[in-house]
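A single chain comes next, written as structure tokens; it is the form predicted alone.
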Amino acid sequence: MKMKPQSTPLQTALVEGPLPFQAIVARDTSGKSIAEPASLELSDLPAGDVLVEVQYSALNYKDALAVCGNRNKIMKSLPFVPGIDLVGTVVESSDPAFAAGDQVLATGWGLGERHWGGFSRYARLKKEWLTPLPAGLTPLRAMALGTAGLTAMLCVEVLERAGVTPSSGEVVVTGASGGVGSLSVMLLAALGYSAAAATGKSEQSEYFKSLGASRVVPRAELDRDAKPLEKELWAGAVDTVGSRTLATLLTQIRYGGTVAACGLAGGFDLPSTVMPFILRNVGLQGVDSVYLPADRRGPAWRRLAELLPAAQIDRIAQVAKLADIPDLAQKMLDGKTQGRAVISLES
């Protein structure tokens, strides 16, 4: 006699009623946004085409701002579940593009900002926000990459399209201790580039060299007021900092080189001149992964999975629990974290 498969707790809940699960929820408490662990039910989730059981999320700088009370900068309403990245398994779908059991990931698209995000055991999402998990990439490693990995891949592709090759010369990566920075160093090294890591943690040079960095550049060498043009040092750059750091970089890019700019950790201003652009033919290309079209996401994710060895991804991943998020978020804002904080939603 054929045995009837047992229902999972969630499948039972879909038939019999709501299932309590854990999430990080930001609420308005006495006029202040407070984010802390809380229990939710499926009926609490916003509308969407696909219900996903989340296995892992990741703590990004935007998430840290949201968790630590910077509601107006990140979250548009309360109560709210932060988390701009997630990976998990489809539980049910109203769209034929996805079926129960499919492993999917999601980054950007307003998750954790306009739509409840990944700091929740279950998430209901629009089908166009989902990307199939690439072959050879585990859910944990997918979140060790996350938004940071996708952004880093796009930055490297900007340099490639601009004609910056490994033979062009050294490429510098600013904010190298962060997620985008460290993954950019790893990707450049994997492609044969000589990648210098610019960081405020230059005492940890062995760590950066283990990622593939050719050398470490102290942050102070770039975070300063620059002349309109300085000595040509770099064939290209990936900048995650902005402000004076980006302005200084532009004055040091070799003739015909390019900077891929994707961050503003140092500020959103750009105290520069037109001199690098009109006298050295320097290019400056902005990079955004949040609203990257869906047809470009799959190829970028597959390339990430192909280029980065599992051991290297594991080196930057630090796995934490949902309850650890508030403390980790404050440490991130204080500049006391390194690599990628992966959040396990599995009990």
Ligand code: NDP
Contents of the next structure:
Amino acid sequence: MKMKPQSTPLQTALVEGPLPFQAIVARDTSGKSIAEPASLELSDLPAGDVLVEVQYSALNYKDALAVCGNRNKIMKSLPFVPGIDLVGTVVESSDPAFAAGDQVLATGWGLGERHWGGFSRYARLKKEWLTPLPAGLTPLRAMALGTAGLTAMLCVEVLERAGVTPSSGEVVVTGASGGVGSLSVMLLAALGYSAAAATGKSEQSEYFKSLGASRVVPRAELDRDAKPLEKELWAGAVDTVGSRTLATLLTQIRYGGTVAACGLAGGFDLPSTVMPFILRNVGLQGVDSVYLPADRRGPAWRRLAELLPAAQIDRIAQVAKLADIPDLAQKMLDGKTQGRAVISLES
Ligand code: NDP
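What would the structure be for the form predicted together with this ligand, given that what you showed me was the form predicted alone?
Let's see the whole complex now, leading with the same chain.
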């Protein structure tokens, strides 16, 4: 086990005994899952190769489902610590790939679903789940991006690989005020695309303009029953909503265009027909960032850090505390949040 020579309070505690720390813990209370702040000790944490002192986590849609009692859909057992994203400093590692003091981040891999996650001051993780913090990104900004940023980057890369270029025409992003949506608009704009923001919050046009959106499309224009084929409007799309929204999008994609589908904020069904695929050569590519292979993560994170200026990332980030998570999670499920809620574990 590699240890730094100087002794921090945690390192002293590792030798001398348990150190209580704060976490959000979901427990079974009379058959219902309740997630609230609780005190844990290092001995409570599950086994893992690397112990990380967490600086920041972030609230994602999946975390909101876990925190608000939708246990069966997200968390595989109780008691459980949710949180699919984290960034922090290695305290100790049983693997030579990491040493005390290294700054690392982790997203996905079942963190916050199958394995205790980031809503905790300390986390024990498998070494394969850790990505070194990319140069030029602060820990706070890494979590302002988090799973949402990685997913948005992958969605944009799907469009690029499908041959959708800035000169192909307008690209639309659904759920545009959310984490994945906001970051997709920002990335597309940074790459020179004309990105329309489809949203239920069309009154906030200044916000979307500040992200670089070309225009705002009211949610109701897409969240409706569609004809099998409609007027060709979009060269491509990033869809975080699913259901009727995705089905309508498919009918409006130009000949040979592509949709990168990553979310289900509006529902997991897809009431569509084969017409866009067989008559307009439209592509539909799913995107998953959770089990993205480790060798693709570093390049995607580095590209994110290069493309998005710090001031732009700061525009979408709001910092909250662990104790704020239950309220924020409910607001997120009610569609009342915007951008990224970064959770500070430092206090
Ligand atoms: P957020 O909650 O931050 O954003 C979701 C957005 O969707 C909302 O802000 C809202 O935007 C819109 N929305 C909410 N409810 C509805 C509704 N009933 N109908 C239509 N639109 C709605 O979530 P994230 O950005 O973190 O995640 C977005 C989706 O992507 C989620 O379904 C999540 O599970 C999925 N996801 C998938 C990943 C993958 O690897 N495949 C990784 C990360 C997320 P607005 O008001 O602007 O319309």
